[in-house]
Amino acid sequence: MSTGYRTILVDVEDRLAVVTFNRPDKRNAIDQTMVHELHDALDGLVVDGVVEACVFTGAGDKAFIGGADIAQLKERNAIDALKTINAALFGKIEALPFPTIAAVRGYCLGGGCELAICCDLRVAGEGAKFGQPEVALGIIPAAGGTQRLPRLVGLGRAKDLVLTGRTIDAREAERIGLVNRVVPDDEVLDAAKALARQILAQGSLAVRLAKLNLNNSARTGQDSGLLLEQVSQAVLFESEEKRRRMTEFLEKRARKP
């Protein structure tokens, strides 16, 4: 399936969606149209209930997302900031019921970096560049950047990136925990899809509840987190998929000499 959206492409095949940011002439910068189209597309994927993993990538080889559309950003005022235009979208991506993977080639800056870090996993090309340069424009990464980035890389490294606005390469991003895997640039999308297929091979309900618990761990205390974990496990213990998978495992082991 490929949509008629202006700024994104959506393709779904065998439970895997690939969402492509499609403004290559603007380094795939996030504008208001893209925000609206992403909301609509993601809502559709959730409602359809067919997709169980999603890869986000950028059109062309120059950028994943080079940042927000500065021309539009310049005109936004305090009321616009309180509308949480990008933050609401990134929160939706983080909360999607299925795992998400950012396949990053080229520049991944500002809002692009914030979108990447709200995904569950990140695969980067060797030539990828990451950064939160907002302070150079007189603002901060306020679409979740000051909250999610420290959870990924630690407070000290997050302060280094945000306060200096510097750009780092893929290897440094991997070293500090911002990126999960680095591959040759021309293998990024295939590597992200392969990672998604590895996840799709697991128990679907187990993966969904594991993501829910992991996300919850960043927001709540240990006691409430452990309670959610126990309830999730109780649900899984009664699932048909759990019984089937464990039966297959035991039968396979019994057949071994």
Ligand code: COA
Given for the second form:
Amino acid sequence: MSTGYRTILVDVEDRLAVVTFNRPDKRNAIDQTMVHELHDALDGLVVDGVVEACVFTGAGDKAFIGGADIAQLKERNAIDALKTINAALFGKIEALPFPTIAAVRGYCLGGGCELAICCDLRVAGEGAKFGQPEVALGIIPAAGGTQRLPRLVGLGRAKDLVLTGRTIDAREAERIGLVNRVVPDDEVLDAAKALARQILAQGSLAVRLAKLNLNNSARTGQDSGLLLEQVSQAVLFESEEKRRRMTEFLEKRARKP
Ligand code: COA
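With the form predicted alone in hand, show me what the form predicted together with the ligand looks like.
So here's everything in the complex, that chain up top.
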């Protein structure tokens, strides 16, 4: 993993990575360079094996991500669309083996909203704004947006957002399940990090297998999903961490008067 990125910043501290989209003058719009740099950085984090949770955030207070870079989108043709440039990146983010949290301040639009949905959890500032305005540009949210958004908020609400292209505020996003927590704008990053630390305090193999199972639930039929769940639990039942955590719990209770 390189560290001299032009469009992102990567900071790792005590098992937690913070990846910052860093084009604030362009509302952190995702361009081709950012796509390449994110692939490189995320591959590096996975291979290094040090990081066990990741927070994604945007530089500045105006935007998480204002969308895919419209100047570049304008030039793309059908063959480019089939290269699934953003879709492949977002699929990678969704499948990261550790939990991910989007810390959203300001605009979270188009590809930015699709990326946030690929994270496991979303913390938003009170002033955040969410939307899929692609139809206004004559395209659709095709980096997974028409598939993941309905799973998260329901088909009717997804249609309301995608067909009108309207923007909603953080409170509405929370009400429809697009966002997990709303906090004051200047507390977003700290709140996301605190949430990540709360997850990091749990059994690490259990968290990874829980994420794998939850992601899998959206992909497979219930029978194979239940099978994977059973196998995951069988693996966890044999783990050292499970024995340690359960022993600690029981010993603590036994010591109580
Ligand atoms: N792609 C490329 N550039 C973008 C961008 C995007 N998705 N979003 C913002 N920018 C650029 C603007 O072109 C502008 O660049 P300039 O200063 O060189 O002219 C700069 O970011 C600031 O944008 P501006 O519109 O002045 O900021 P704002 O705070 O008033 O509004 C947005 C922010 C995000 C609401 C507005 O820029 C916007 O509507 N962007 C497009 C959103 C969109 O359609 N996204 C889906 C794309 S598929």
